[in-house]
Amino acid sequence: MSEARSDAPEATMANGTVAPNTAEMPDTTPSSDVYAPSDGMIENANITAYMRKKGFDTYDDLYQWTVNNPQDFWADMAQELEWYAPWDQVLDESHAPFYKWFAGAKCNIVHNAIDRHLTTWRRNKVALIWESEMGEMRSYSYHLLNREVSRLANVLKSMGVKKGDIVTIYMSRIPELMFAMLACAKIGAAHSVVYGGFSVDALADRINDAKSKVLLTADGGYMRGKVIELKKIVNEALQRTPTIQTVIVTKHTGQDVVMETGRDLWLHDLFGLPIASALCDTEPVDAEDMLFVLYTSGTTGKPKGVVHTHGGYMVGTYTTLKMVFDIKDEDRYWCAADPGWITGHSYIVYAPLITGATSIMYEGAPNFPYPDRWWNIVSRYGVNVMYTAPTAIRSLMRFGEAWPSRHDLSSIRLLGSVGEPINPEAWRWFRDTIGASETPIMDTWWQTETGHFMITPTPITPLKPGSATRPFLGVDVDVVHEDGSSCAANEDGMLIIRKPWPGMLRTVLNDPDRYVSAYWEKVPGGVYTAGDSARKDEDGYIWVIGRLDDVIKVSGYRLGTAEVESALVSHSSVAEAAAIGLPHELKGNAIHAFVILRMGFEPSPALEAELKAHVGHEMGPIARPEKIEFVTFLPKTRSGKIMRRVLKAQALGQDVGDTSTLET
């Protein structure tokens, strides 16, 4: 619990009342400080312009109108974009919870991300600035971006990729990953991006579920000066996948790789052929046609393929980036995530391009070769808006203020946080050290499933460190008990969303029943259950606490306990395993595993190290356990379910609570 500061500025809350001096505020949340936006920020914000356009005097009045009239608000936003054919209905609720947004409309997200800029001055504006930790740099105007995407789109068509197919992409953080995503969307195919840090099993499982015929990858990627052998992982994964017919490989790191004749092709060789024309028409698609599938860990062993579509996702991501990060034409924007996660899909690839922004993409670690790598990039490129994760912030905090102080960070006017709740200490360090004690932090809560920001400040919102503040325009969020009734102020409950929103997932790939049961049936009333616990304070600010289910969030990435346990049990020495997340200073949570060995195997430090490496090989380094404890017994219910909450309570020295359902 943070100590209240008596010197914090007085601020007007979103409901129009003046927040009391923080020394007098009840200490019921992780932080009770309130930071008011500057007059200049309020005056010049995009959201202020929209508020004035609609004739509202306060943000709270605007928000209330958007929640009461969400279809009018989202239609307003949609009309700022271009459509091949208009919609018949903004929202079709006839088959809830299988909602349809902008029903009947024809569009393509690539038309708004690239094509429409080519007839304006933005044609020659820089769309992407890319840099590798190894020193390589490239930049692409919107014109050049269009050429690269069109060439790859034509290559995909020549390989038989057609509308409705799902193409798997497995690359490091390089421009070709962006080109591949856009090329798929341009021709009406869907993409399934698998994070380049995932390993063999994770890649194979996702290919099999998507039934992909074509895989796009690279020979390797870079991280901390080392080569990630992507093609080697691909070769092993494809031994477990029957559907892949063609693998297109980008030469990036240059090391020798095994290329299978008749299946594997170099992209640069294909680009030298007539098939790789720079002219390719963008395919009109239905607003509800699938844009991509992105896999998110669940509480069972099988990851969920979350499906997003062109129209609503396009409107939702564009609107939130414009309003929350206040993107202006002169800005240089950097989302320091990976395109392989939803943050990268929405706020590296699609939304920045739709807004016509200039974006930075960096391949590598934030502290390689020195802890000022990020701050060097901010200074050299004049980054105005930076969006990253609490894990990265905490890791850079360890090195103190000396490293960022070497660089001119005065260009920064907005900072952002994503992936998990940010602790107040890290929030203040980020604001004070990187943002010169005056830059607002947009602490955003959202999910792979939601597609775009759901709870977030805007540049005109008074901020409380550790809170994502209030729901975005048109988004109706609440904290409730299991029976669906609203919790009292500062009472822990379940985070829900009461009404549909444009960027929402449409289904779980190949499993619509799972979509309904996982998201729409856990709380009465036909509401979306986020799976997070939260509380709402007396100002209506939301404080997200953590996951309700058996998912571990490591460095902002969601990993299913079942996936980790399955990887452990696949080792010849392991009979049973359980995985939990325990608090970690840098990662937010770290994986701790409990293992029962098979007969004939004995616990040892060497075996612990071997099992850690095995999980890293099977799932990727992000899933490598911090600690493995060898046990002879795991607490289970009488039905055989491992009681992970008991293991977690024991590990933290807490009361284990009711154990009446445990087998004895």
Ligand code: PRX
The other form holds:
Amino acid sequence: MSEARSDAPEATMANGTVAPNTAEMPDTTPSSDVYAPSDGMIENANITAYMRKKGFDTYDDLYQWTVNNPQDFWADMAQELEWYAPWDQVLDESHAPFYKWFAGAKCNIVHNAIDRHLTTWRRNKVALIWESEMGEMRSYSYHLLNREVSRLANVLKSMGVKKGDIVTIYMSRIPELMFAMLACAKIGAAHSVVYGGFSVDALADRINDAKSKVLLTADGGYMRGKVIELKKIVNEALQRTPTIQTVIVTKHTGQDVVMETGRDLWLHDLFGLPIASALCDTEPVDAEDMLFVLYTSGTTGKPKGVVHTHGGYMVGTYTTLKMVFDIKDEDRYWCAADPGWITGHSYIVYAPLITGATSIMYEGAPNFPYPDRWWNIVSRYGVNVMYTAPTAIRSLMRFGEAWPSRHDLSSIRLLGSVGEPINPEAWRWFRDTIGASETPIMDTWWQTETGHFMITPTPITPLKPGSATRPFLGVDVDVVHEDGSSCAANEDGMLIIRKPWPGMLRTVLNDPDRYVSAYWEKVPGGVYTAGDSARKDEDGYIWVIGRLDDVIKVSGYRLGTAEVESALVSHSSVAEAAAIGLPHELKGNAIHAFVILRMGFEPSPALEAELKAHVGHEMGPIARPEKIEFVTFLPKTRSGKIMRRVLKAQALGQDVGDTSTLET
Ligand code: PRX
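Given the form predicted alone, state the structure of the form predicted in complex with the named molecule.
Okay, now the whole complex, with that chain kicking things off.
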């Protein structure tokens, strides 16, 4: 069994010991404080310029116009980008909920992310600054980025990769991951990035669902001074995948790896061949052609392959980054997420390049070798806009003010948060300590499925700590009861989106019925159900409370109880398993599992440790249960479904509620 890794930097101190579990739970009580934007911020914001151009005086008026005329608004934004051929229709609703945006148009997201900059001064602008925790640094201008992407695109073409194929990518946070995604898109193929923190089973499942023939990976990646042996995990996963014919391996960490003759090739060898020419035309595709599939956890069974397309996604990600993070040409922008998740797809790879930004990518832990690593990066590169997750903020907050105070953080103009509700205490610390008590925080609510920000402040929004504030332009959000009727102010309900938006998922790969039933049939009225509970206050501010389904957010990462349970039952000792999420001071939630053992196996601390390591090996370190309880009975409905709600209430010492369907 491979060594269990821990990718959750937030739970581990710089010296490798686990942080004591002593702090109070995050305070999630709504805060009534309101932080107004400064006059300077309002005056200079991209959104103010747009508001004035359209002749509106307030965000409310502009919002109202966009939500009444979403097609006009999104077409306006689309016109800021380049298309090979125009659309016939902004939105085709004829097969709802299989909506089409910019139907009939020809485009390619890479044309907007790279090609169009090459004929302007941005050709020489730094597109990407990359640094690894081990000290290696590289930077790429738009010109050089284009060369690297074109060479890889030609290599892929020479291997027969074409439109309609899905190429799987499994790497750590290195520039080649970005090049790989862009190279696929450039030739009209789709990518499926599997997060580098996932392991054997998770990788094999995703490759099999996408039926990939080509896999791009690396020998290894770095995390907290250790090498994550990606190629070793790949070799094991490929024993369970019949479709992969070719594996292209980037040399990064340099340790010995097993390469299979006839299947595995080093990227640097391929780049030495004439096929890897730096001249490659970008393939015009239909606006609705698949750009990527990204797997995400749902309520039941295997993860869903969420499908995104070129045209609408390109417009939605570009618009939101420009308006919310207010990106200007002179900015240095840093999204500290992993490109293997939607935040990285949209806001490390695509949107920053489309806006022509200079962005930063960091491979490693925030606290390696010391807890000021991130602040060191901010000051050295002069970061103006920084985007991260509450779990990381909480973990760095524990180390105190002394670490950030050693660095000049005065370049920071805007901060951002994503992934889970941010507790007001962490919000204030981020603003006060990192943002000099004046930097606004953009608390952005969105999902793998939504593609881009949906509920978010802009630089001109008065902020309430802990609330993602108001719907973005053109986005029609509500909080409703199960029958679809709107909730009263401050009443908890289901978060829904009433109208389609350009970056929305188009379907679930290989399972269109699941697309309809999971998102469009939960609430009557043809509306999109997000799966979150929320409330709207008297000012129309949205307060997201958490997931309503069996999705657990661990350190902002999305995991399904079903995946953890199936990893547990794949161990020879386990007959049945149930997983739940319980509140955790740093991770937001931690996984607790309940296990019924097979005959002949006895509960023991050693078996608990083995089962945790087994889940880490199969799924990845983020899915490792915090605690495993051995039980002889699991509460179930009469139809045999495990009542996780009951387990959770019991674990929290709460009233278990209605158990009338409980099997007795
Ligand atoms: O529960 C919400 C939470 O993250 C879920 C989406 O997870 P995922 O698809 O992995 O995408 C995360 C990054 C976009 C949502 O259903 N969530 C995300 N952002 C916020 C949030 N909850 C509260 N506030 C947020 N800002």
